[in-house]
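Just the one chain here, laid out as structure tokens, in the form predicted alone.
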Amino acid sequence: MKEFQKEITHANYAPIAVAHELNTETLTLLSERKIGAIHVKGFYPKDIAGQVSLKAIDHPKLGYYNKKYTSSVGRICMPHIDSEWNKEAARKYHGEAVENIHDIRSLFSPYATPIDQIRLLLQEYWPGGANIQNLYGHKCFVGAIRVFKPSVSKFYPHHDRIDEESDAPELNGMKEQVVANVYLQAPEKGGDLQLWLRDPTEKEKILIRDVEGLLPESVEPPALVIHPKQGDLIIFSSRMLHAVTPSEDSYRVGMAAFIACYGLDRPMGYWS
């Protein structure tokens, strides 16, 4: 591995440490939290990210978050998060997700989407492969593009775990959940992706359950900020609080997975 920030323990969870490549080393670091996160720069094509991101803004399945803090948050097609313990929600989502995985690579067109990039890489790099998610026995959607309205849109200090949005057997033996940011626009002032690099407390637990985010005058500065370009890619630990600041001068649009890591031998499972 070739660049790291400093190496720093913070409360005992993760370094604060960066890694600047994609690979089977860094991968395997980050699911052990033996590093902080992944940030490659440049990973997708300025000029075709541009283009989607235009398209994104005034997409006719653009929806919002339906909690307290993330209302103003677009987001194209439907996130498993809208399905959580709701039966009927569930079937929806899956019944929509290759249509929806479709139609979110048709913006893209002739181009290879990030997001897709990734889920090669990912076969190729873990150990035991990398496949989407079921749950349930139904496949799951993959590619959500998010869109941050400049001065409005922001998410609060949170974590995502899918083990507190189903109890599927398919996610028996999950060790760790990371999250995949490609981002198609970036302001140049905001828009910051800050890290806590530790799990919420219970108490912050429930309180994030209830209104899926802290205030952040109730949590320390963060260990780690981090300012994305535009084309750049960041992973990271979701089980870990993380939040992103209002952008000041532009849109902020990005494209994510969430990845399940259940060890080396197992392949790793991809949704949105």
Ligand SMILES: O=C(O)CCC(=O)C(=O)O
Given for the second form:
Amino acid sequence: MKEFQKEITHANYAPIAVAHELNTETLTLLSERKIGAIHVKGFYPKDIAGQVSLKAIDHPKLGYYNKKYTSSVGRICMPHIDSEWNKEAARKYHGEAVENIHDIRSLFSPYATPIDQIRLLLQEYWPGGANIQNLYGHKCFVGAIRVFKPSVSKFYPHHDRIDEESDAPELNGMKEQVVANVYLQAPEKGGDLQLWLRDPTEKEKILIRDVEGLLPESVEPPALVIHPKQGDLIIFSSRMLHAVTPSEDSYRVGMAAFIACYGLDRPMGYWS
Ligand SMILES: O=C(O)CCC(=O)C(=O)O
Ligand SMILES: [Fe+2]
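Take the protein just shown as the form predicted alone and give its structure as the form predicted in complex with the ligand.
The complete assembly is shown below, putting the previous chain first.
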């Protein structure tokens, strides 16, 4: 008799639960959507974070995202999303990946960047280890810095999934995509991270693909709102709906890496 093997799939939502430590257990729970986020307060020293955020605001490689709803946010170095389905742009992205990692690392010199620290912690805590994500055999960039201008920049409700940006064979078997953000500068008021703790619907996905965000009025209130402080680390599922509200006072500067989970026995892959 032919046996029907049920594919292991995720729930399309996560509970409103936040862990405050990064370790094997919390990473596993996050990857299985058994918690909604990991929020480690004071992950990175505030004084180094503050010095780098000043350099980031004036950085010569500060550019803007391509799409309508995200173009208000500045970012240092080209992220993968800006090369989606475009061979020429992908060649540029991979061609400058390692140089860009080194450029950003130099901003923190002589210290390790918060994303470098996370890369090592993932290698140590995830049973299958962790490495830079390759796409078609080429290394990805990792460690983008995002600059949100006070009262101007925001991210509308959206999701991020690299399997909607690339069909590289390395992505086969991916089970979840999470994102780690470390805040180098954070406003007193505003600049909140909103998490809906659910996947977007198929209809919402089409809208997000066109303009890279939903109108906030068109979705229900978020399930969880986190106000990050300078030096904090937050990791959450980027496949689920999330948004950033405008800062009401200072700049908001974050350093981020996406992380692919392929199950406990395979290395995680990270990129920006
Ligand atoms: O800056 C943040 O808090 C999160 C930004 C975001 O949309 C992401 O990291 O995917
Ligand atoms: Fe996002």
